[in-house]
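Here we start with a single chain on its own, the form predicted on its own, put down as structure tokens.
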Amino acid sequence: MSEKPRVRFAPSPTGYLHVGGARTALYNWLFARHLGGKFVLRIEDTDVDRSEARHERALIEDLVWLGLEWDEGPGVEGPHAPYRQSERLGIYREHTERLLREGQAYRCFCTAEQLEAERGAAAAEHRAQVYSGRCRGIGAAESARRAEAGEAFAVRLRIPDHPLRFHDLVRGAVEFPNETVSDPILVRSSGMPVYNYVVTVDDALMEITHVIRGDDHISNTPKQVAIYEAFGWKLPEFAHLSTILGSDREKLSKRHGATAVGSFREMGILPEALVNYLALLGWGAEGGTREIFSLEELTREFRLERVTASPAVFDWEKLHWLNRHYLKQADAARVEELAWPHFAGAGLLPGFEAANSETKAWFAKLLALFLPAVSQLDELPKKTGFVFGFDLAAARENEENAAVLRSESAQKVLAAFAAKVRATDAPVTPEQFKVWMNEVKAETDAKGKDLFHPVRIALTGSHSGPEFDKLIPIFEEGSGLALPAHVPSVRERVERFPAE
């Protein structure tokens, strides 16, 4: 490629960020980094009813959580500013003029209730309900009389009389006949232009080399390759990126989970499982056996070359697997303050700047133990409940409980571990613990999970969890801190346990 590219992102502020437009954001970023072009964000806010500032604002704040920042756009201007469509419109009117004055555009007076007469006479005859041209052959005298008299008008392009191809780097040749697009309209009575030639006429002017987006897009292309005709400019390369589905095949939807960008930052999945993640819905690396990759090394591997057609299925498991790969691989004090917001939202931390450095480290400490059990950060205050504290009624009613608690062996294994527990005032340790679980073990002949499991449930709640040598010390320590949702101590808790 002899030219460096230039490509673009350009989201409408009218939702979230979802999992589609993330990717091919992301797939522009990698194309454009790995070829040493220039990667544009481009703010498509021409549906005034619907666009709102918030959406912007967190679009943006989306794009810079996954490490995807623009060469130029808002907030990084450069030689082609404005960036958002709305501030752009001066420059749309400008080139409706000009083809109008070409005679590659016309006037189009018909009503809407005439639109959708020739609609339904079509669909009764089974015919393609595209528009019929009753206005293709005013002259342009009359077109403009017409129009300074305050008749109302669209503006529509005409359509050349041949077929509209183009190539399309992941599909190859695409190729449709004129008569299936009709004349488009490019701007309506409104005087608002529509979105097919707004984004023609910006991916021009902004010198865009590759259109990369979702395949939704395909019956758009024909009709921005006969407006970059009628202008008389150079068609960039489009790659039309296959559609996400869900489990179950369809098009993945709020139906099968999250889909907004935000949404998995506020789960706690990491930026850079997402990016990677995202990466391999749809392509895949030279070798392909290959999956986990940091940016710089995706930037460096990326071939659009190697994206395919086919529709890419979003897996969760595979997302969550990504997840705790890179939660293992993460700095120990990022992973701590992005997890304290879970605890602080469920009412068991304090805010973190208002915690003091005792309990920061004993958080560190409970991070630690049970940060290799969950598969995303919000799971963490779930999973940790037990050490503040668990329901007694329900801990003795759940089932595989009530079938350990209910032998003789365990009554007298709790019997014989609470009287140790209470026989010193002295903080427990894990040392300690093991001395006493050996003396129970011998008073009481029980061994295995008949010894460990009553004791377990009695501390935790459950009879399976993490080893006590790690988990006691948590007990002990948070049981000191003063914190929203306490933190009882080993004795507290068998206090609260009884053996009967």
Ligand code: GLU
The other form holds:
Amino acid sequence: MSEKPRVRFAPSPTGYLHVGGARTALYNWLFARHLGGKFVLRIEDTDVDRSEARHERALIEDLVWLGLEWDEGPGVEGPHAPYRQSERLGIYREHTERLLREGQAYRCFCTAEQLEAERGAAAAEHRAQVYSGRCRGIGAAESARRAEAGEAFAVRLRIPDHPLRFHDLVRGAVEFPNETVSDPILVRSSGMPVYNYVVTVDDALMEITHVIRGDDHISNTPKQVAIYEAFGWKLPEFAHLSTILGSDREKLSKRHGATAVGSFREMGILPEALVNYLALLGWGAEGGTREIFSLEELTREFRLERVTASPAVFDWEKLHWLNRHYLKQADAARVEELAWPHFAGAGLLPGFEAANSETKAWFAKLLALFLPAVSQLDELPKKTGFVFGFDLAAARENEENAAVLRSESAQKVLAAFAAKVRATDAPVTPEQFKVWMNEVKAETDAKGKDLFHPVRIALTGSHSGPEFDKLIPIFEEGSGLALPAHVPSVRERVERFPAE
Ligand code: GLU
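Since we've got the form predicted on its own here, give me the form predicted in complex with glutamic acid (GLU) too.
And the full complex, kicking off with our chain again.
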């Protein structure tokens, strides 16, 4: 390719950025970065009833979070500003006047009732519901006169009488018979230009070389091709990305769980995990089974030719696998900062922002122990809940726990363990814990599960969990570590859960 590519991501601020849109943005971004081209962000807000400033803000926040910064667009500006369609209405108007002048478009005075009747008749006769072309033949002078007299009109494009063809980098040559398109409306009688029209004018004026977007737009493309032709503009390359499906192979939707980028962020999925995952949703690197890629590596490897035309299936397991990988890699201080709001949200660690460094050191230890056990950060409060205390009655009632505690040996173990703990003020270290357990073992003859399970239930509320060696330091003040006020120590746990 001799010219540097220019691509765009053109979201409509009518809702949140979802998986499909984020993947479109990512592929555009990677394509531009790989070839040293430009990535443009254009806000398509001509649907005034549905567009909202808060959605635009959220979209921008999500793109920034994913690391997909733009070269031209809101906040950056550039040679083709403005980049918000609602600020470009004058440009569209000029172009409409040009098409009318050149006879490529015409005024359509059909009323809503007339069009409805046409559609009804077509449906009754099982014909395609295309516009009849009633206003196509109105002469220029009569058309201008009626417009001036105040008659309402839409502007329609005169579709050429040849098939509409374009090249798609994912699907190859695509052709639509012109009869299926009919003369599309470019500007409604309200004066508002329609999506197919403004997207084409903007793509052409912004010198977009490759239109990379979801395949839900493929049926719009012949209309856009006809608009390029009407202006005598060169067609860009197109690349329509396959639909993303849920595990039941239905189009991915809210039914399948979170799909908005903001929801993934709130769950504690790292942006690098989501980016890596989205890259794999329809693309794979040359000759390999490799699946872990940083944004830099993706930029190096990404080729549109390797984007598949078959639908991609959203796979939570793989996203979780990647997130666990990136959580392990991530800088500890960063993970701590991302993790604590989840605790705050669950009513744990209140006021932690202002905690002293000893309490923060304790939190770091807690995370180091539990992070490998979670796939997303919002699982942490539940996983670590027992550290902050647990419901004693519920722990006793739990069937598996009850089976353990019912035995005489368990009661003996608990009583002996409590006596050891009470007999000394020594700090409770993993080493001290081992000494006590050996003594309890000798005194009660309990071993293995019979020895450890009752103690584990007393300290944690459950008969399974992390090793005591790692757990004991979490329950104790230590060198440079302070427990948050409401985390009970081993001694407190023993007193709260006495033998019966
Ligand atoms: N505003 C359109 C959308 O959000 C963009 C379509 C396109 O990329 O051409 O679906």
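Residue numbers count along the first chain shown, from 1. In this text the structure is predicted, and so the values were computed from the model without any measurement. Only the largest set of C-alpha atoms that superpose within 1.5 Å between the two forms is called the rigid core.
**Student:** Any CA movement of 2 Å or more for residue 90 between the two forms, core superposed?
**Tutor:** For residue 90, whose C-alpha is compared between the two forms after core superposition, the shift is less than 2 Å.
**Student:** Classify residue 11 as shifted (yes) or not shifted (no) between the two forms, where shifted means its C-alpha moves by 2 Å or more with the rigid core superposed.
**Tutor:** The answer is no, as the C-alpha of residue 11 shifts between the two forms by less than 2 Å after core alignment.
**Student:** Examine residue 353 after superposing the rigid core and state whether its CA is displaced by 2 Å or more between the two forms.
**Tutor:** Where the cores coincide, residue 353 still shows a C-alpha shift between the two forms that is 2 Å or more.
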